[in-house]
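Next up is one chain by itself, shown in structure tokens, the form predicted alone.
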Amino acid sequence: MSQTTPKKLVVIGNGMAPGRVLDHLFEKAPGAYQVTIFNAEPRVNYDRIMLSPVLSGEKAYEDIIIHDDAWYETHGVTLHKGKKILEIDRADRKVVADDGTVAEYDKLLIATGSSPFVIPVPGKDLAGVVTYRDLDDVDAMLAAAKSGGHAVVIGGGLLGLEAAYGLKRQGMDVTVLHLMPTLMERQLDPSAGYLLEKALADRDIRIITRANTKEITGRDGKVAGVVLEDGTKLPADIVVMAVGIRPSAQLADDAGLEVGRGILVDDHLRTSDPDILAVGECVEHRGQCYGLVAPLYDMAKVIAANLAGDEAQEYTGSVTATKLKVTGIDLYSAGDFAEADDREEIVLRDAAGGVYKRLVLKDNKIIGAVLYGDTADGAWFFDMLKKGTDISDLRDTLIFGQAYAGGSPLDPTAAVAALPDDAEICGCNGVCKGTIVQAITEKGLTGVDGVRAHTKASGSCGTCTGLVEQLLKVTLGDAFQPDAVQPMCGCTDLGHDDVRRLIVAQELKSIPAVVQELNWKTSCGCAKCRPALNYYLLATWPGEYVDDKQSRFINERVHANIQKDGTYSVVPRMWGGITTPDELRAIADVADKFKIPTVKVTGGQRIDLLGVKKEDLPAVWADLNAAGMVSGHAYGKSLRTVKTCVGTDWCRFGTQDSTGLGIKLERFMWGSWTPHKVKLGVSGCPRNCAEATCKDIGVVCVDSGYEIHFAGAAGMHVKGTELLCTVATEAEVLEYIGALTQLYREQGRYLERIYKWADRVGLDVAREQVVENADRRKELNARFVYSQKFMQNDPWAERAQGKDAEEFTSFRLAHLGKVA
């Protein structure tokens, strides 16, 4: 071919992906083309992914440049520095540059990569505010940098991180904001996010999730702080916009090419003109556009086969692995880690040394991989995905990765034995094998609980109560009896009071820190853990923790019971049974406009309205709401009703203002989250009309006050109220009330009602704690009014005005997600 006169190629772009096309083409067809190419930034090709070590300072722009100014006169190649097309013209097939520079083509090869989005706030355009894409972008950063300062970076995904490490290392404060609950969200399950968030805290990096921004506030023209949907104002000397890129193909576009979200190419990477190829950002391929390099160079390699002459070779497609540079940060993803009903997985986590590993598995091939702490093994297991290798002989000891590969499974108990006695077991207390063996031998220890007793093993952050009973079970043999302790699900062995006592000794604040943390099996955990996790989080940390509704069951997701044929019932909230025609109207409004088939009082004294359709549940909010009712969380694991009789307002025989009372106890406690449902009746005199001796938590009023009672249950058991006390005035009734159900709330398992929590711990610690300590009892109600402060919010209200519009998926479609 190197005979013949040569074709004229014109390359517009000459980034990463060009720049592998001619290194291919060079050499399969050397003298074939006379290449012309037009670059819009003003310099030689260099390597776009290594932008991140230059920022840092780990690397200079002379270390990342892949094709000299050397290179181009060797090859005989035209570059346009800085030139910039603005048109191609089909028909007499030639480019024009924004200077005038005109080039013919015979063959022609777009390649214009992605523009970063920027998101449209007041402030966008204020000097300061930079996106991080190219040179100039780290030039400027650098620039900012030297005076140091603060910098807020918007977007926790790769660039944004590798963005915030970077002028970290330049010495700014730096904070980045990410609007999803997890950092890298489309690479990371929420286990390694959760790691890679606590890595680069332990950087000084602060990371702010579920991060809305309203605003970028401006001095003088220039950049000087970022506002949050939620009042929050960070101060600004920089901010870096990095929340993701668009395919630049509007000259594309302009040309008549056909463009979807990239330009559209078939597997030779053709565009809806022959003569025209297009590769690397800019491209859509099979609905897919990409943004990581191996796609590039997997599509260069046939762009060049194909300028070369053969067009056997087609580009079927990528699959893509991911690695964050941040020094000192081992964090690999690669394919689709999402869960489904057909998939399996395996997971390793060390949580003393940050290691977490998930391997996803689907008719026994690998198919997603995420590691985290050591990623050794990555390109090993990302070999076997792309191949679809068959893992079933190596499922055993796969997830320790090669050097295991087909070895014999550990047995945890010999390993555990071969230890000396020196070795260290519990790393919170010092405590070593030694000790552990001789205080069980000595002091005739059998379980768990005498070894932390004697020696504090295990008894901090519990990490090691498995090997502490590995010990016993070397030590005892046969005689060592495991503590009957029921875990939680199969995701963990621990029981709930461990992980209730475990998350307030760790401090630990979210789902994936307690999954990592604890050594759940799981990557996620399963629909038993995660709403029980979900209540235990948001019951100790009011105020800091952020409600995973998508943990939560159906009915409290939707705001409403699902019935047996697929419709849900509503329950507005009517304070203390109490109603009035305005309300009792919009009911009626509401029944006849939604065609609602069924209208039931309840026992509790509500109306419930029966066969609402799903489609027509946020409507109905809506129109509730705007008649001034709420949500009577009839739905949930939460205060449900008070119900109360007419007292003193009408009956005869009342003694006290029932009613009254019972509204203020249910505006009092309404949002209240729960171990489970809590009920509550107020009487207005012995004769019980309300039935407040078969609730959870029920008031008889006497002449004399206030009876207060509790434990009762009229659901699948039937149980009496056992008597707490009598208190005199009301302002007592609520103190002793609010008390008594945050130690409920402190100390009950999930799914456990008050009456089988008091068979449990007994029913002389309420009376202890909530009647005999004064101190106790103000505390404990201290606790539960601080907790109402972030409760009281009316979801149907919420849910009205667009928030939460993904209540009908469950938590383990909701991190469904492909990785790009």
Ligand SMILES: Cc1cc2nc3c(=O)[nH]c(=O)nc-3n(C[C@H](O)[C@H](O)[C@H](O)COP(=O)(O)OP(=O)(O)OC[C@H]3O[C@@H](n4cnc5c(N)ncnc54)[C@H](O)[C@@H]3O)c2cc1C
Second form
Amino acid sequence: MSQTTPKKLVVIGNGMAPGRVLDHLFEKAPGAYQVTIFNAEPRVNYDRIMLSPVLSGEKAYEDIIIHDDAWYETHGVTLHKGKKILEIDRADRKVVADDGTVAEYDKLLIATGSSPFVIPVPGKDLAGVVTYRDLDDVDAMLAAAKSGGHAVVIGGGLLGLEAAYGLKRQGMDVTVLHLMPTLMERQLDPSAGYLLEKALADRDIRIITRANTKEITGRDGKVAGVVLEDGTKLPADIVVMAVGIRPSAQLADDAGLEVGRGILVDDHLRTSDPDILAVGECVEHRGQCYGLVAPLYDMAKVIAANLAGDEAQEYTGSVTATKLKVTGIDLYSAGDFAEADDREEIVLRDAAGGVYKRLVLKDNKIIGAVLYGDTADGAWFFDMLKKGTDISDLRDTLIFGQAYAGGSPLDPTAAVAALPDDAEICGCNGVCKGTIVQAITEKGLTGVDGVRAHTKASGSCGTCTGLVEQLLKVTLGDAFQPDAVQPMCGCTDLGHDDVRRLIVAQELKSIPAVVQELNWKTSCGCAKCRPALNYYLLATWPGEYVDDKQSRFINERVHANIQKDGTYSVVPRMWGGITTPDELRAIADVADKFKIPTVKVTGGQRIDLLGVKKEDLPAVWADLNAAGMVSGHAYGKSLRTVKTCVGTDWCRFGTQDSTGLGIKLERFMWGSWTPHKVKLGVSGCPRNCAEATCKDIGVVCVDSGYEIHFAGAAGMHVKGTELLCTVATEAEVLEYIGALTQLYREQGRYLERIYKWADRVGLDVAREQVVENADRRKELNARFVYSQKFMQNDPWAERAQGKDAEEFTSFRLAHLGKVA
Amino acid sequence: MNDMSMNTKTQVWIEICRLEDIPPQGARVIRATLGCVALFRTASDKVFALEDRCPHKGGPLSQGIVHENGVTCPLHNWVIDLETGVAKAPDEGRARTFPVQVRDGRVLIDRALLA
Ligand SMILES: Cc1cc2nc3c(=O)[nH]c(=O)nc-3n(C[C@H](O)[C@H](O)[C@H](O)COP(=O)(O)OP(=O)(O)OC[C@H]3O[C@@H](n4cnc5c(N)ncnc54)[C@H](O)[C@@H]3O)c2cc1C
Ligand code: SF4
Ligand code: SF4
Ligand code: FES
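Next up, the form predicted together with the ligand, please; the one we just looked at was the form predicted alone.
Zooming out: every chain and molecule, the one shown earlier first.
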């Protein structure tokens, strides 16, 4: 073999910086290195800046993984999870982990990040005192929040406030203690700090500034309260210390590398030992240590190039900007805004609108910017700040932002169109406009998802999503289909998925709560969003949410199908399509008694009674109930029918009891509400007489067991099903289908059939979650079973007994007449 | 001409029901000699009376979803303005409206219009 054997690269730490180094390295020089990573944390590489949304419940851990296990396998990377390196042996060029594992290196990359600072007050070691750095901290906070109670967050900087917001969202009573008079004083001036304080107070978060913590008190080894210098006592079930970080440089120091505040590196990110590089928060470069991702990503590019043999690239430092990730608070700050004699400032205040903007200028250049309430121009200001643009000509209108800078207001896309190619759009990932536009044109991208996949822009904290959309619009013109952001209806700019996510995250439990908290543009929604919201709330809070019948389409409100002449049709449930002479007699009697004009057999093997007058409905149901029949839900976005063939009972080809299984499925699933109607079919053999392979979910019995199919349709679109998997027992059929249905219930957008949902998220999602991941399947099925506890009540019986009686009666004028 | 005569004639208001007999964001139907009239109650407790026939294909408006000051017909989703009876553009058409008032929690309509 002519290839040189790969060199050994060992990485200490598996945070965001080395993750990005490896992404670049594998792209530039695949196969050049044999990589081994040690991570003190027992897990793969995840997006640390998204811990706050995990804490607040707006994301799950799975959503923030950057490299999953498969990634390490694909790239032949050995990842030692939960192993901390204790020693770097430079003489033997090897590292030693706490469990004795040893790895030799040709090149070593130190990426140990930083450690949270803990203020040395009495009580700091009590159980319940946590820092905010990794997933374990988040788990500890979530566990504490489960039982409610009081949380005290020490530190009113970015992290402290995000922690406070998350804990509040989780239902705790939260107080933030901040030593300085202004929150986030390193990024904000007193005015912006004041607005922020007010916004947090509106969210019921208590802020105490100038708060000097004296002691943390405990009971039985567990935290119980916090005492301030001035004697104030606060109860606490958990205390979060978020008072700052310091680069983790001890390991490097012990190995004799040069260390200042952090590990000293040159413009190639080399430490004092040329075979040892360092990246991320653990380094000190030209006197600077960084605590945000954008600079690390800049470093990552340079390191990867160097490792790949390109020595030309150098890192020269970064200017950083900060955004606070608290839903509903827009805050942006960049640069330096301390007051000094040689500086001028431009300030814009709109007290009523809660907007505050301040630019700090020096020699006609922007050196600092604070934006609160309206941060749309952040990227524009930041770009001029980084480039040192002379703003003399723009000065009069500068503060109004880019839209006004030309003298007359332009539309928002014009502002983005005017940005230079190297303007940074995504601060988290350091992606500039040119890169995004290039990806859009070269890769033929049409939506935000595509841009995210190819450039990583807007993939982290997501605050730049709007800018990315505008770039798509500018680049593609009319060809841009804002797929990912299609609003639910005219009442909101949010899409279905965002609304669902926020319902969970903000624990919204009624339609008025959604309309209020998510800033609906109409006072109480419309005929499009209300039924959708009603479904989402019902599916999210089973047993808790009270159905809003006025937000249901008439069919679901009266549990019958409205027909063209305003009469109704009713379909009694016939489990698995089986009926009896008694049932048929009762149906015939009802038809006679109420002069029902048409009795028809439906496509789903049930009997439809058409042309019932609305006021007769309760009496018709009472008679059908009396004969033992319940509503067939033939009118609902819900489980409709399970069509079956005769199977082994009668058929000479039958391999399994398809009728029996159909009945079991229908009894298991009836009553469940779903994003759209759900129809099932069970066939006893591959001859498929129940036409199970064009149903939402189908089962085809075979000799060895049961094939489970899904995502078929036989409506306006005809579509054969896809095979989900084959299982051996009926019990498994129920479990898999319960899980699949629940996944659809949780992910499907209202009025999206199963096949459309599967099309959108990909068939593999269902296969992974329902088939491959047994734990996930069991969880999903358990949630389905739980919600069914509240759903399996016959709506006909309730109404036959008088529920919603006013719905079925009208006023007759002859009976009226009281003169006013 | 009708309007003129109406002003001169004294209107006879008759009580149909109490406000709470109509569900908020819902409707009740009055069967009158001339046909059905739908009484709508909005979320802000305003009450409107309209002929219970959609100008499109006669759908029963009383069975639709009530939102703001409009109702969406259950048959083909036309949106009818409760105040004016006019269909929302681009659809065209108009359902008849009737005077109605709420006094002390009682819903009153003009008997002359229903007789
Ligand atoms: C809650 C939170 C929110 C944040 N929000 C933002 C934000 O909005 N915007 C932004 O730009 N930045 C944000 N940051 C900062 C950002 O996450 C960091 O800048 C970034 O993660 C640093 O990356 P890193 O690779 O240098 O270190 P880290 O991601 O901290 O990774 C270091 C890793 O090294 C491991 N390690 C340490 N020592 C050893 C050892 N001896 N042996 C083996 N492994 C070791 C650690 O366990 C850790 O996993 C946030 C940080 C936190 C904690
Ligand atoms: S699908 Fe198979 S078992 Fe069922 S009726 Fe048809 S031939 Fe018989
Ligand atoms: S196919 Fe369905 S919607 Fe169309 S006319 Fe027939 S019953 Fe009505
Ligand atoms: S009848 Fe009302 S929309 Fe067609």
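Numbering follows the first chain given and starts at 1. Since this is a predicted model, take the numbers as computed values, not measurements. Rigid core: the largest C-alpha set superposing within 1.5 Å between the two forms.
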{"item": "Post core alignment: E666 C-alpha displaced by 2 Å or more between these two forms", "value": "yes"}
{"item": "Rigid core superposition, D220 Cα moves 2 angstroms or more between these two forms", "value": "no"}
{"item": "Residue shift check between these two forms, rigid core fit, Y786 Cα at least 2 Å", "value": "yes"}
